[in-house]
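Only one chain is given next, in structure tokens, and it is the form predicted alone.
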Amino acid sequence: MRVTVLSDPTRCTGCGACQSICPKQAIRMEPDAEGFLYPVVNSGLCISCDRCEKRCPSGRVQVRPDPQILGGQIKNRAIRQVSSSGGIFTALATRTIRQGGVVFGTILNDSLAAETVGIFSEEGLSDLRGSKYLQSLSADAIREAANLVHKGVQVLFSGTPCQVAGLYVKLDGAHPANLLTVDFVCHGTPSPGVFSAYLKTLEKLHGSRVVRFSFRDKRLGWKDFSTVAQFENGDTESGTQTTDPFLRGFLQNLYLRPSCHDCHLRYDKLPADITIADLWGADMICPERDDDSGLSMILVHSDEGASYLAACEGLDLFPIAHADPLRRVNPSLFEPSRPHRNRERFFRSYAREGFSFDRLNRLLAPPGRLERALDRLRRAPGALARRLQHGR
């Protein structure tokens, strides 16, 4: 009998597809020592049908034609202000709701854990707006979204590329006409356990519980976005990409999920109908439109996605001729994030002391002269072999 789904756990993306397709509900997602969720199989319930492993989307990549690339934003500035970038997701979701459909996206629940849920009203869309730099619990949402699609309900399902791939697994690879999928350019997902420990550290400093958290507040603008923690006692604490400890560690790949460093769901291999992201480099690509309120990059991968986007109201869209300018400013569109050199050291200290601001600052500091010299020595044999191979 099984105890897990994949023999190599580093391949697991945590999408939850295996849990959603298990006919005996024998799989549950449990955190490992690093705080990432992995499938655990109840051997007493498992019937060894092997569906979980055979249909696991990990490592399955479908190359698609180059997408149509657009830039754009929602014209409503108030919605743009509470969106991560240009508010394109809100326009797509609003159209779905007005058609009597259901929109699936990520919220931070009462425990400030990320969770994928279905929303049935325009008012509920406010909880889905904005980035949540965590991988959400999505197995139940994948199951529910598939059930609604089978019933003929219009569904918009948004999530990481691996979660969208997981939904298609649940649908046996079908692409029904009443389903629109939306993913995003994914930098990688940081550990939910590390985020929880970070919140506990903040709560100790303020002597109060964190009741709300924003990863992408635009009070300083779209480009220099802030995190904002709101506490039960009325306190707030904000930080930027260079000052907030959790955000710094995330952006420097200190505690991303292992599978994220080998993710091939990029550019022409993304599974969704539409991919949305920040239009970084807007000051070079379209300076006349860049007012620092937020601009989105949109990749359209299917005719269904193109038709849906064209039917949305209140959007200002414009073409981007080719992908070359995006390669430098948004590398995650083309290749996975490399792990930080101190990733293992971080998790060793995390196991001992939890989330330590001082320890994190030391690990993220640039390497000193001795460390650089040692790194050159470690790389020297490989460099010598390459020179010998090329006769130099």
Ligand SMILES: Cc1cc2nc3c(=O)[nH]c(=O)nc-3n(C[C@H](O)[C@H](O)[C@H](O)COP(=O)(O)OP(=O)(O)OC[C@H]3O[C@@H](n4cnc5c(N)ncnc54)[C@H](O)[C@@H]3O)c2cc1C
Second form
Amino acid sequence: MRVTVLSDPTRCTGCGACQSICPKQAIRMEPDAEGFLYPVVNSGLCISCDRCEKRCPSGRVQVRPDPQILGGQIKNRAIRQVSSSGGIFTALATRTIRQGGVVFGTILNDSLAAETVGIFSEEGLSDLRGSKYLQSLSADAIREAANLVHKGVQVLFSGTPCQVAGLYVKLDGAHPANLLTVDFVCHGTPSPGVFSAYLKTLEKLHGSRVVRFSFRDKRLGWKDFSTVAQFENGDTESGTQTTDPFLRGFLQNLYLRPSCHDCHLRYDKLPADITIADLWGADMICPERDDDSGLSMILVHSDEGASYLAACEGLDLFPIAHADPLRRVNPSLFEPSRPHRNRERFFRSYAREGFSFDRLNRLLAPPGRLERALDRLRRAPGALARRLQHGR
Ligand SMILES: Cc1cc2nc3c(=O)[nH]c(=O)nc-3n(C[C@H](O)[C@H](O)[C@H](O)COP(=O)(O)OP(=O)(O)OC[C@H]3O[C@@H](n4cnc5c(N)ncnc54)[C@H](O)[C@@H]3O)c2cc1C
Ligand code: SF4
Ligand code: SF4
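Moving on from the form predicted alone, please list the structure of the form predicted together with the named molecule.
To see the whole picture, the full complex is given below, headed by that same chain.
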């Protein structure tokens, strides 16, 4: 009797494609102890057709030709200021809306949880702008986007590479002309449960509810992006990449989804028509264009993506000849993030006491001499055995 979709849940990306294709609506997504969503099967409804497992996109990669690499930004400075990188997403999405289409992207909903939704108006795009460093709930959006595509509506679907792969599962692998997919270079998605526990800690400190949260505020510039929490009582709290506890844990891979550490949806294996990202290294690649207001890197993987991008208005684009210089400055373009050495310890303490600033600071501190020595021994058991054998 089926109770889950994959026998090895660490492979599950949480894309929700299985929920959207189950003919009996037997699957729902539920958080595990780490706060990530996983499919759970209602065995009373399941007819053991195995569609969910057979069509799960996890671990399936298709190698594509090397993408065309561009740099660029939206010319409208005000839009750039409220976008995470160079605002390319807004230019792509605006074209879709003006064609009478629907744009799927991620919002922070009223409970400050990340959720993928369909947007029908240019004003609505403001909710999609800005990276939300969380795994978003996407199963319903995958179903809705596929329905609209079948009805002939122009659809732009943006999401993590694994969510885009999930949408193509729902579409039986078809690439219809009225669908444009946009993914991004992905460092990995942090636990929604951990974020919500972090917000509770902030709320306790301020004695008030957090009503808005920005993960990529540009008040200090694009490169030194910061977080801003706004509270119901009018307070605000801002943190940088070195001071905001949640951001520090995210950037150091303390609580990314397990599947992110083995995700090969990168560079020439990305599933979308267009990939957007930060043009980290802009000061070295194109210093004359870098005023720290935000620049994007764009990877174009398909002819449809190329013609869609070329028809977008208000963009300033330029070619980037080689991907190699990007390897050092944006490693997620080529390889998955390695888990922090204290990931397991973090989740053990999270299960006991929730999100604790003190605990986080201790776990993120550089390892001491003893820990470094133990770590070397752990990583080299063969070497240790040989030394013990030879009495050294
Ligand atoms: C979890 C995560 C990890 C990332 N890692 C990297 C990285 O390692 N290197 C890099 O160069 N860029 C990374 N990015 C991408 C980068 O932060 C920008 O989102 C991207 O450059 C687009 O910027 P923009 O200015 O064009 O668009 P913006 O206007 O900022 O648009 C943001 C776009 O991202 C989508 N989005 C936001 N949050 C989520 C989410 N949680 N899940 C799915 N879609 C979401 C929105 O729907 C919208 O399409 C990451 C983004 C996220 C969400
Ligand atoms: S389809 Fe997506 S959510 Fe379902 S098991 Fe596979 S990876 Fe997980
Ligand atoms: S085996 Fe078929 S019916 Fe059962 S959960 Fe999977 S898709 Fe649904």
